[in-house]
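The chain below stands alone and is given as structure tokens, in the form predicted on its own.
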Amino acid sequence: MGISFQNVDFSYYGYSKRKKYPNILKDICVNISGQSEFVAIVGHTGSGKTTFTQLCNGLNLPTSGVVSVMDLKLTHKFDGALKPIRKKVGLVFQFPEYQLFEETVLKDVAFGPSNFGYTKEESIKLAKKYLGLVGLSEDLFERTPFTLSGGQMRKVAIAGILACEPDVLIFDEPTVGLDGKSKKELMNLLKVMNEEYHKTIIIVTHNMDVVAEFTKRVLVFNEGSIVCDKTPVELFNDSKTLAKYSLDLPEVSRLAVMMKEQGLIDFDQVPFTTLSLAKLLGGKYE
């Protein structure tokens, strides 16, 4: 099982029979597998993307409808334990480095597993495993996280989520504030978690280049509703949807369209990766 939304509405003012509050999310119906999906959530600011992710791990509860997370059903009346959900679904905020608080890098990453019932030895082992996976060397383990660079701090924070070994990882704008090299390293890490560890990855992003290169499915939000659920290939070749919701093409696609307008290349499907554009150029000039 994964995450399922069944006719979900959400208002930040909660549920009331006496007053109609405006819904941030409206009649959301969607299913996301708990294994091996890589989903991008796109849409303009205020469209409900972050609110959606917060319902995915019980940070918020639906005003109406049902959110099923693994084997638990969340409604506005839910009063059970949320800890099992947090173990299954890890949510990484836009600037996760702001969540660091322990004395050392190793202690900070080990805190999550220990909070979920692992022994001290097991927690340390998991912390070392995932610190290595995100690319931090052992000489940093006993450093205070607040002396690290911004990119290193983000890696520590992400390692802390990974060390809890959730089935689903949700990232809100994971590449914001990172330089080009750090962005690539982070997205390649998420690709490894998806393809080799079979984790479902959900990212909220405005970066269409990231969507094109790494994701397998795109949910487009507009005014609190999911208005499109397609693969990146389908979305970037759907000019009507792109225009209607003012969505950008990836840089490679924009370049390809310009070249087509100038008669330099021709294609039926818009290329959206460097490799696909290179193949078109190779075919043109062989």
Given for the second form:
Amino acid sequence: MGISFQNVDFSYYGYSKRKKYPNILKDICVNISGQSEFVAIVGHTGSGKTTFTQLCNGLNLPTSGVVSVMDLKLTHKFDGALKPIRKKVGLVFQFPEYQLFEETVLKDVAFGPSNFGYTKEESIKLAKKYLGLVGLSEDLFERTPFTLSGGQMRKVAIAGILACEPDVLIFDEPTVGLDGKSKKELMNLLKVMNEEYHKTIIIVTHNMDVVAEFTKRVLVFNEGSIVCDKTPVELFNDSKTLAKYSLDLPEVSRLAVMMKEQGLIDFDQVPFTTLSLAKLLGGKYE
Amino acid sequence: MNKVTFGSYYHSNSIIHKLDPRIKIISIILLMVGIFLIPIEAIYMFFILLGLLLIFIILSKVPFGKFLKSIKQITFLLLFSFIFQIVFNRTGTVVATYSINISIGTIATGVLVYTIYAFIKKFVKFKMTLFFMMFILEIIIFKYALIDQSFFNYSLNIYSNGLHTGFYILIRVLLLVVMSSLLTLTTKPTDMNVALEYLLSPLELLKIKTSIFAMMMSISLRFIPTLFLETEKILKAQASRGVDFKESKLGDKIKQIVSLLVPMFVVSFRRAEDLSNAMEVRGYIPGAKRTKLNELKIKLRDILSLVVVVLLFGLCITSLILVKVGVL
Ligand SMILES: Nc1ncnc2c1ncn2[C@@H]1O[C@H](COP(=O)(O)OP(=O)(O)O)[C@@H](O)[C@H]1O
Ligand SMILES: [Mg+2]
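Moving from the form predicted on its own to the form predicted together with the partner chain:
Then the entire complex follows, led off by the chain already shown.
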């Protein structure tokens, strides 16, 4: 059981028989399993990536078609409780200031679990566990969230969603504006969540190195449609698609191609990750 | 919340839209005062005003429905004051009698009609029309549908003065509402703001900085849609953490409201800070003299329309004087 879109159209102006509003998303069909997937969503700004992520946990309801999340079928007529869906599918927004409100970091992270029916003690325990996982040092737990740095705030916001223990975790451009070290920490955290906790991770990103290094599947969005659904390696080898939707190769690959042109190295298969380039260069890496 | 439009401005290119907003505001104020001056004996004046207003509405190219919408918002007020007058004003001659028969039969039918109305209401668009249909049907039922023994009988006499005063109040309020919506429908909020700044500028002599207030107004107008969008984002972010107003207990609800309010304040303060810095960088000094990008200029059509309005105002005063002197 996971998330499945069947011929989903979406417009922000809602469903109306009389008027036809322009659709932001058009005829989306996609299946994402609820376990151990690692999906990247790429595409230009305004192509509907954020809108898509919000359909996944019932923040937006489709104007036509069906979004099945776990066992529930969401249509434009859906009128039931959305909380079970939000419990299963956690969505991390880009800007943490939209969700931090409590007096202390710990309380803020515990807010989510307590909404989903955990007791106070359980919530605090979960909060501590996930604040530790995102790498926030313990002396910050009792601080007011608003006195933290931007990067720390984002960590608290992410912990706030992780603490609800959803099966599917969606991140909307999580690495934008983070420094190199925080970026790496965050991506490694996602890797751990994916590999050890078997969570499905969906990440909206413009960073192709992240796509190549971490994800197992890429959805390319263009003007509201999914135009490509492949593995990263397949996508990066498909120069036609890359050119058509003006997507970049990872920096590593561009560097490798340049080095080949200069006659420094030679290869048949372009390396897409740092590791594979390093292997090409030195051959000593395991 | 997706269709964020502030105010009721309706875009069109009519002559009314093009009139100088200052002239429009002055005209509306004059006409409103005029309406209040018209005495009840000179009720025919209202028809002149109504006719003129109709011409303005047609000239403005704003669809009629827009005006009906603003009238709709005060239907109950209108209805209530009209019925109040009819029931309680007992001077003049009796025009009509309405007898109410209260019996088990009529009450049961009345309740039945209301239940049907409440049921149908959910499925139709024209709720107001349906309400009136229900209302009239109830009146008919209580007057005629007497099948069994009535145990209470009440006759309501409708007096001529009650009818007269009721009508007087009705048309007065109607005119005021239509007139003010004519102003707001044909004037952009920003233009209105500029015009108010001009009109209030004499207050500068009293050392009240009207330009600052005008700037505050225009900034608020500008940021209302933005804040709506931000609120939506906050709502969504908290909904992802399980905030759900539909199905939580009261104690949880309070916490959940706090979870919306605090980020609202944080985001607005941050915006305000950024904006004030950006304004300062571009040389804005509160209260300092500034030039205007769009100077308002009085044109011939503005003068003409003002003349018409002043004449009308004069007519209103004349009617008052004539009635007071006893000529009419
Ligand atoms: N709340 C909203 N109301 C109306 N239109 C919106 C709203 N949010 C986004 N849009 C529109 O939907 C389109 C897709 O936006 P979005 O999903 O945010 O794209 P992306 O995340 O890929 O940049 C854009 O054209 C945007 O203008
Ligand atoms: Mg986006």
